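Just the one chain here, the form predicted on its own, laid out as structure tokens.
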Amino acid sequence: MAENVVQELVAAFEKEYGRAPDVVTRAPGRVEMLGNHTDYNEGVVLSVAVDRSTYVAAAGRSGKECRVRSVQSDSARKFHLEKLSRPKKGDWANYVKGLVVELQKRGIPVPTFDAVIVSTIPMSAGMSSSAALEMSVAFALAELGGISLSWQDWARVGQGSENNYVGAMTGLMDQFSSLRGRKGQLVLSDFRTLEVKNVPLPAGTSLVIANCMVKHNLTGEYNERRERCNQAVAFFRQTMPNIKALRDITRADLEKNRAAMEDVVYRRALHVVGENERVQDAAAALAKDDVRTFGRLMFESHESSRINFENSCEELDILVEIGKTLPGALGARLSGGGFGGATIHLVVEKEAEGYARALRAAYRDRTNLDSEVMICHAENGAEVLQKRSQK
């Protein structure tokens, strides 16, 4: 599939700009397996880069005006490299412009460029199409401008685009996953140390991703949840001044102070603290090839999202409920920020096709919505696919 997408992309670039691209890049979307909203709390996350990606073809050009076209939205944008102070709310090009601004903040010259974007990642489905776009554009700009940054710094540039330009206070998990994915592996990220390890996916399993078809805009709800986490940290700092983030708080700390905490702050913190525990327990289970425990932790994670963090929705809950009843079910939960988007299902590999069909049919019967259900595999992280000099 990737080869066909690249051919489509290059043809679209040549049609749009009348010349061949200098570089073609790819960056995958991601699915969060465990560790919901833990990244910006300096916690740990298990994620996976999937075989759905955003591809960018780009070439340098003269002047200061950049041109970018999205094949999926059939829309084009132009912007001046020195006139980016006012983002247009809700515009997909903000993710590209934000990258430019973040590089400029660091004193890094950004080349003027033409680009065409093609993506196989469903939009607003909790698979982080935004980070995939950012990292694919980042790798293209690195080639065009001779920009040399560590992968951690590229991740921060992508995060800065979202935090400072788009206005979503996201953490680093999406960019880390898109950059550090490995075929057949999960990504275990520690967002305090910024260490990343790859953990093998359990043998004989498949990932089924189901888009609930409810679109979500993370900015408002996401920022509110993050503020509640900050409030919990401020509460504990009154008596535990060395606390830096929810990563430093235990379940025992929470229970000891529950009566003194605002209930909503307690529940938001309980979710994050519990997720950190579940990620550690899951990593230990995977080391023993204990897929049943891993799946159980996924179900527990969804319940915590539903009750404590309240970032699920009826449609996501229905997908998880249906999944529990199907042959081959091992675990299921919402993935990503929540408030719509997708669920991730860990399934016995030989049952995956039937599971996906049954999930889609049952969901349609319950909601009258046609879910986009995909069987996905763990894929490598962002990469340069073609350079002009190689042709």
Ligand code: GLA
Given for the second form:
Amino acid sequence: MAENVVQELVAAFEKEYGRAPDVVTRAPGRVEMLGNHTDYNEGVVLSVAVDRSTYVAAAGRSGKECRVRSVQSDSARKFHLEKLSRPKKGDWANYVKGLVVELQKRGIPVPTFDAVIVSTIPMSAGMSSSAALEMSVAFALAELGGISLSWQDWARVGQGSENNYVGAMTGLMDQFSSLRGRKGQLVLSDFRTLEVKNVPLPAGTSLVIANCMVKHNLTGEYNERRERCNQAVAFFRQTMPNIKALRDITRADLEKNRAAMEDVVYRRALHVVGENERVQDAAAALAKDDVRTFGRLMFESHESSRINFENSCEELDILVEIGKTLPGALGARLSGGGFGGATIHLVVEKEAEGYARALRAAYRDRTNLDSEVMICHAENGAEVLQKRSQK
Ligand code: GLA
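Let's see the other form, the form predicted in complex with the named molecule, since the form predicted on its own is already up.
Once more the chain from above appears, this time first in line as the rest of the complex follows.
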């Protein structure tokens, strides 16, 4: 599939700009397996880069005007490298422009470029098509402009694009996953040390992703949850001045202080503290090939989202509930920010096709919605696929 996509992309580039691209890159989408809303709390996450990617073909050009076409949205944008101050609300090109702004802020000259973008990641499905777009463009700009940054810094540039240009206060998990994925492996990230380790996916399991097809427009809910986490940190700092983030809080600290805490702040913090524990427990279980424990922790994570963090919704709950009843079910939970988007199901490999079909059918019966259900595989992180040798 990837080869066809690349051929199509190069053809689209040649048609649009009348010459061949200098570079072709790819960056995958991701699924969060465990560790919900822990990244911006300096916690730990288990995620996976999946075999759905965004591809970019690009070449340098003279002058200061960049041109970018998106095949999916069948639309093109032009922008001047020195006039990037105002984002247009809701526009896909903001992620690209924001990336340019972030590099410029760091004093890094950005080359003028033409680009065409194509993606096999479903949009708004909770698979982080935005980070894949940022990282595929980042790799193209690195090649065209000879920009050399550590992978952590590229992740920060992508996050900066979202935080400062698009206005979403997201953490680093999406970029980390897109950069550090490995075929057949999960990505275990520590957002305090900014280190990652790849951990093999348990043999004989499959990943089934279900888009609930609903995105509840709860404006600012994500940012509000961040704020509650900060409130919890402020509460604990009164008596524990050295703590930096919720990462430093244990379940015992929480229970000791429960009565003195606002209930909602307690529950938000409990979710994050519990998720950090579950990720550690899952990593230990995976090391022993104990897939049942991993699955159980996924179910527990969803329950905590539902009750403590309140970032689930009826549709996501229904997908998880149905999952529990199906042959081959090991674990299921919402993946990513929440309030709609997707669930991730860990399923016995030989049952995966049937599981996916049954999930879709039962979800339709219960909600009248046509869920997009995909079987995905763990894929390598972002890479340069082609470059012109004379460069
Ligand atoms: C979104 C954000 C991530 C992370 C998750 C929740 O996907 O982009 O940084 O915070 O939500 O874990």
